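In structure tokens, one chain follows: the form predicted on its own.
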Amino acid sequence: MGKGNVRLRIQILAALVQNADFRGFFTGRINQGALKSVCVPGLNCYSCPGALGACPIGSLQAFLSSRPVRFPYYVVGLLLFFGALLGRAVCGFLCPFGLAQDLLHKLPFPRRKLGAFPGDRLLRKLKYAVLLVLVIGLPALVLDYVPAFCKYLCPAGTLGGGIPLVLLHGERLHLSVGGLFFWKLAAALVILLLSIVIFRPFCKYLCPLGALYGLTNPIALYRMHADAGRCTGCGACARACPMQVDPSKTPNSPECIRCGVCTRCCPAQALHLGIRSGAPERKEMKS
């Protein structure tokens, strides 16, 4: 079995485990079990009817918007734990919405790498603005703040919860289907359609959870190891990377989701993903 297929199977399994309350899709009720007090590692909406756990971004906003403001020790602790252990491998392996984008990108469609797009670098900073403003800043500073990221922007809840509930229970929920739902639906559809052409546009430009985990990539236990002695400077890894990272220069870039494409295409086998310690690694290799 190819390593790419292994990753896909892990993604599917992770999505199913995080949304294993299948009864919720048929009853239209949100799970309120004890596990709902536990944050899952990826972006998976609390309000999705199948969700067994809580979304870390939603939980972070809930803590910060409480009055008086309570520091979210539990949520921050879990985020630091997942980040220190896996970094953005959470995005590459455990995030259900990441899986949705990956599957759409597999559809046959003419595309080009966004690395050539002049606004790409600037747009990638947008996810940090979303994190600092919508997720952290406004909840902590604005009285009676609503979770704006979840309510107005996040497509995970729309895809996993809003759309299935309206399709299965539209008659019962018709009073709650209004302008906000159609706004969220339009935003989700734009992101999903872009995913056909662009590899993971939400992860690259908007996801605050990816921004958080990206900051831990350089220190994560599961990381990219680059063997400078083996590298021939052919550039195959940089050309193959769907996130437009050059592993030969920044093997643990905040943008790397640990998908492993570069390790499979390297003819010199100079790249390795894992927990292995003591591997020859430096930020720049031979050119």
Given for the second form:
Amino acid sequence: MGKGNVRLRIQILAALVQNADFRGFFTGRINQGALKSVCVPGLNCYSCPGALGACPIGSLQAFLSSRPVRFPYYVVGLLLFFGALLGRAVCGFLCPFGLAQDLLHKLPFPRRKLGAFPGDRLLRKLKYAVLLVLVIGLPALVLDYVPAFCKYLCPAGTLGGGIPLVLLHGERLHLSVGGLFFWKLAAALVILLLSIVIFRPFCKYLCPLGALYGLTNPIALYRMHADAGRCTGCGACARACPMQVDPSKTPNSPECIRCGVCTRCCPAQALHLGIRSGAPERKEMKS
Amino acid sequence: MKKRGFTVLTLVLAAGLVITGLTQGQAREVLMKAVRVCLECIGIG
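Target state, the form predicted in complex with the partner chain; input state, the form predicted on its own:
Now the full complex is given, and it begins with the chain already shown.
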């Protein structure tokens, strides 16, 4: 089994485990178990009918938008914990919305797929603006009891919570569906359609959780190790990276989601992912 | 080695924050929020 397939299997398993209350998808009732007091590491809406845990970004905003504003020790602690252990490996392995984008990117597209948008470097900063403005600034300073990111942007909430609940609750929720719902639906559709052409556009440009975990990438326990002694500078890793990182130069870039594509394509086996820094034994290349 | 020390320090800080939050009943507040349908999250609030 290829290592890429291992990652896909872990992603599917993680998405299923985080949304394991399958009855909810038939009854339209969200889970009310005690596990919902624990934030999951990835972006997974707690209003998804199958969700067993709480969304960390939703929980963060709940504290910041309450009045008086209280510091969300518990949520920040959990985010730091996940970040220090895994960094953006959470994005690569555990996030259900990341999985949705990965699956869409596997679909065939009649034209050549794009690596990134024009203005990519600047656009990558957008996710930090989303974090600072929509997740922290507006809820804490301007909008009372309004989780601005969830309300105006989050496509995971629309996909996991909004669409299933509106479909399952029929008449009752149809009456409440208005411009905001259609705005969020359109945003989610655009992001999902773009995922076919560009690898993980939401993770690259908009995800506040990815922005947070990216900051912990350089210190995370699970990290990329680049052996400068083995690297021949061929550039194969940088050409193969779907997140447009050059792992030989910045192995722990905030953009790296630890998908491991570079480790598999390196002819000198100079890159490896793991906790220990020692490089694995060099394997014989197949002729 | 220096980075490993920083990782451990971050983990200790994270544990401290989680414990502080737990003593303030923040896990229960997360639960109360998460067991109700978040109308904003689903786009109708």
